[in-house]
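What follows is one chain in structure tokens, specifically the form predicted alone.
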Amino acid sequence: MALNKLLRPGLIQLRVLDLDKTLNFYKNILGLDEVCRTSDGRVCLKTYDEFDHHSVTLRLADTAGFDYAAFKVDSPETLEEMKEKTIKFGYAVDEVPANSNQPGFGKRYGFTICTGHRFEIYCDVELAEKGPQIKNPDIWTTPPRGMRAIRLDHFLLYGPNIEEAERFCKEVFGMYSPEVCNLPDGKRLATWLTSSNKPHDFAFVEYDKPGKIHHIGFYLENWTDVGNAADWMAIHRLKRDIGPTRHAITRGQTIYFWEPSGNRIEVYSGGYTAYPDNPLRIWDSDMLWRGLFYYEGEMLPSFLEIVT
């Protein structure tokens, strides 16, 4: 549940390299369904348990990577407020008009933070016409394909000066930080941050080079269905980084993957109900792989180093 004005990630857009090829990867092994398509190529899509219009967009370009990510708040009110605070924390913002370059979505405003990613923030979206049902509901309509993917759940963002970036978001979008990991003079070398009681919506990795993704997540109902994901990975010879395994932070159980364009993927399961007051959990820098990996407890170079 969100504890605060701002609920949510609520849509990411992402550059692949093959549309035809990883559009299958997400709508027949994800399991995500296809909701539309722009007049300039891009496919939008959703999950099957997601309320809203869609979730993520996929467009067509020469690097893989990400574009951006918007947050729903929770009224035009708090919009206009959270646009004003972004400005005077520094940060310039412009209007994307409702219906423009996301089919279904109202009024964005947009702005680039100190990690050099493109965050917006809307309040108005419609809702999907295939969604759950809320009269006497199912628990689906048409059985989950594939990974059985429930919702867009978080992404890690890599990028400099991550703790203005963590500044911003505690003082502009209300969030906390249940876990962060510091460097042995104190600097912050990873933080995970909520708005909710979810262990993380997203998190930052201080990181030389501007506006870098490491990953997705997609939320899974249980351990059961991380090992269905493998499974399907191993059919499909899809390249796995790690797992199935299990994080010390967060305490979520996942697997991470690449989909065919190179974007890393994460599908999870599971993780601790966070609250704001609960103290703050500290990893020190030589102990994140335990943290990261608690099972392995080993350091794994490819996750560290390849990035979108």
Given for the second form:
Protein chains: 4
Amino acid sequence: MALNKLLRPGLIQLRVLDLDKTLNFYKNILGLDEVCRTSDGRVCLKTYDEFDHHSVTLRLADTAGFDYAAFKVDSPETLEEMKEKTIKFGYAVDEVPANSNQPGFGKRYGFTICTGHRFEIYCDVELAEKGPQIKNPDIWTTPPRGMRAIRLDHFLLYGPNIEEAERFCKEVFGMYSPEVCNLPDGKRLATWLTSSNKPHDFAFVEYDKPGKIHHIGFYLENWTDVGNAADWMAIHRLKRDIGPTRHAITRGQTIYFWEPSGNRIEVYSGGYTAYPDNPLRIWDSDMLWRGLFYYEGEMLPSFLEIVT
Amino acid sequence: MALNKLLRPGLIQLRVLDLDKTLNFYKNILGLDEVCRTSDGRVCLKTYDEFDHHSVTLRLADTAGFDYAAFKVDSPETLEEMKEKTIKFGYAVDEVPANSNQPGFGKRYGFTICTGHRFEIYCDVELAEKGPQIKNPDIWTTPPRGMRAIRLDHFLLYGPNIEEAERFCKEVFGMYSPEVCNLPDGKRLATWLTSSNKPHDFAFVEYDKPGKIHHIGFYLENWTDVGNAADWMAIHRLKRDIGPTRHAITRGQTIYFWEPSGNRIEVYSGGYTAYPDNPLRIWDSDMLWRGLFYYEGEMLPSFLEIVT
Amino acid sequence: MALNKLLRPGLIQLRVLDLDKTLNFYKNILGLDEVCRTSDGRVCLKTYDEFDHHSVTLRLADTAGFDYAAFKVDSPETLEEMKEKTIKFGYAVDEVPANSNQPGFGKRYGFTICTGHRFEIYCDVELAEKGPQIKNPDIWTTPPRGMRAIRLDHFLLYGPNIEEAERFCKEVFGMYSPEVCNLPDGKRLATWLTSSNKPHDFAFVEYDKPGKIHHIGFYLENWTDVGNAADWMAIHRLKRDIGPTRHAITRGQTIYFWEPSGNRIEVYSGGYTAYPDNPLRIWDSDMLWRGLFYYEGEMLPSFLEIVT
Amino acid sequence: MALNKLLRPGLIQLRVLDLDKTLNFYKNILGLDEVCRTSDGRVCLKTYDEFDHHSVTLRLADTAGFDYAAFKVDSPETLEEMKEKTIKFGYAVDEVPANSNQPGFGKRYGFTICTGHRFEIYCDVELAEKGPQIKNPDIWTTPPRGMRAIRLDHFLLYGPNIEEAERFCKEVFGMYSPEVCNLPDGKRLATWLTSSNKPHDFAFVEYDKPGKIHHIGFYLENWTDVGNAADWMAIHRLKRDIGPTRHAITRGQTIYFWEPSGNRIEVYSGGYTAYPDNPLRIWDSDMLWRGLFYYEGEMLPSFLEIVT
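Form predicted together with another copy of the chain, following the form predicted alone:
Full complex below, order starting with the chain above.
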């Protein structure tokens, strides 16, 4: 008996256009710490409150966007078991040897799901040198900076065939959906998936182009810190998409804006405590905008059209 | 594969001395809704945001205190499996038939653990008539009242032999400890246990008298609501124990006070997101007061001495 | 020696279209208390935290909008002195006898300024029966409701010739401007005026039609209450204009929406503490949108076009 | 016509014991900026949000405590007028020439009032180089640090004959008392005095020893920042007196603690908006503890006994 065997999204690798300018955002505005750089020039970062080696890797490229997300599982046995289940589900699996391209990380298995996104799973990762204290711990040691991001929280992926993706996440990853949005014909338009009590670890929106990422969400302590993040966004003239506002879906309090490379960032707080036995919350597609933006209750075209 | 099979503490039955005065507290100050009364005069209550039938039952008695706590599990199979494991662990199990004394609840199994507390497990409970919406849901429908309690969150039990109790919760309930406090000789003084990402579902403190409860914790949205709760406490002249303050343990923000019957209530917010793979946080017993009351950093005699 | 002789805007009379529906908003959503009704059917209201008899009067009419605002001054001597100064400034003054149409209010002098708005001044008003306590006071006695408005805070008027209006407010009312917005030719586009340490008691925007009101602002305790107000706005499907956001001008945190009769309401919190010796903050008209909506930084057409 | 001619407490000079350690507190924990040092080794500081040259001067000495507080008035005419009134009131006045010992400050007049405290008045002071922006201003430019103090807000003085001191402040400074606390025989035990809409600019408590200071209060943005300040206090092991709590008097939200030299610091937020026409709030001395510490409602001996 244990918690879900898939623990959480532990790592995301993103493509960025201007490393210095973008790093300045992640470090001095969002508030992440630089952990290390790889021999091929990628930069590894983490929040002040994450225990593991790093959670965000930035790679210089010609287009912004999503390389892959990696999920931590609870044991070597689960790692092998999920690999087998993934193959049985029908996705080809490759192996990334330990420490080969993400410092501190053990062996990872990778595969591309139907939406065109690469997912990876791993069970071993070194603890960060500068993680939270564990012996008579203070709540922090170095003061949180800027927007004071607490953790990599979730991401939203756009791609085709999200019904299969949802089924994969339930059958292989052991996740559940606290909320879904259906089209009038009953087909999924969007689904939120979690492996925990968080209202989502990631979400999918049905979209005709594969492999797109809509946003990466970082967790803040509360609505006052959402306001603080909005101040930082304004002072640094970051391009805002929407917010401060609240989602009815997840109930989170939020702002969306773009970092200097054009990846959309969400800073997010609150949200209900989800349980798998709670009734599924169902949104009709004509109510989705109210579900997404509870205060505005209206369509935001950029939210549909701009992905990386 | 699933989340932990033991979902959460779903019900607590408390003894109270003055039903009217105490009910006024739970309903109009703490903000719970009365769901129903039993034929023997007990009162069933829930928060505005809980889905299940009720979560708190008050029983008129000559002494205040803890009758039992009941935990929801994920399936009938788990219910039988945990019953068997409990018997194997060495505790005698009795059966409470469906709807026999808690309206809306299915069959429960009950047993007394080494600390002298009765625990129960169940898998079936009816949904409340006035739970959160599930179709294109608003975030609430009837405005939260008073202290605006969101859910029954956790409780702290005092009793003997908590090392065995911790072992029971891990082996039979599948829980884990994010934090513990040890005496200089390495013996447990206190342990926090969770079945989820909450930093605790309940906790134990080693104590020579069995079956005691230290407090029942209700969740609030944020530190601002902790301040609001303190205003209500002051205006209604409720006897305060400590707070508003922060725990270093769990990092929650909190106030402790006594309801009119003398049961200690905590209103609690925040707290980190716990994961079973995070390092165990260990407190030395001579640092426990700082762990409990991060701002005061000092012993509070009432906190040791007053239990019900 | 005394504080400014003009104390504050103490009363506003508004026209509304549907008295029942609109009253429901002011009482149960914004959180005002009904104080009394006049013989001609107007309704007098106040916030829970105001001492004086009432601060808002609603009058049923065919169009929504502004009837007049009345300002409390510190003494009968000031009342007569300001009357004389107003006449000297060039505005005709009429007298409204005590208790003639605003219950509890003493004699008022009224006049129409160049922007087409009627202003009144008075020095006597009865204390409300249900004002804040004054003997060993609790912070409140009846719990604040809904959006929990603390006081009538300010209003924004649209009309012609605001330079003269600003001069009137300085010379006759003794007010000062903490911030102004100028067109490229140096002409005033907008001016904020205060008689106190609040960043504004009211403001003017240059506009070709006289006598228009843009919004009435009510004060909330903090940004968390601005979020709470946004929840109420969403749940009750009030039409939103903008927010939650922050003004750079005044630094207030805010939402704008319309009450059921179409008067725009602002719920506002924070803002700096103004002093008359602080440097004047000057906005260029091409930066005004950033000044108004610090997070959006963009023009909001409705904000220019919709007035009542 | 103008606001009160005495604008605010603009400067306080304190004695400290260990300049480096104490400066570290004021700069890196409380969040003040060092403006300059004087030729005799004193250090001048200000908050990020104050316009004037500096507001706090620290002087190395053998005992901690209060040297003097200086108040800004609105004009050279007021300066001379208040000097004359002070002499008439019966206090000897001396003159401190411009720039003689407080860089950036014009001529000051000083005098010792009956409580044994030296007060000064001035009308000229240079603007700080790093004050808030005034042309299309951002809300801040350098991020607020640590406890994020917004301004020198108020102080509490202990000394004899506070009835005379209150009379002086009303007659000469033009201040008013929003709240007082009286002994059963009707004698003042404490009085809060303001020259503005703040609930207090300073306060007096009757005490047999002259010239004592109880605490210096700095303003924070809100209750969430009071919580943040408490985290900083705990992490840096500053000795706490009381809080986070709320005053019923002024309604402020607060913590008291000692800086490294032993001067008591209050970080304070909220508080009602005071007006001179509001009814005087009167506290009976046997209710004073509830007035001071609304949540605790009990005597705190250190609060009476420890002054510097």
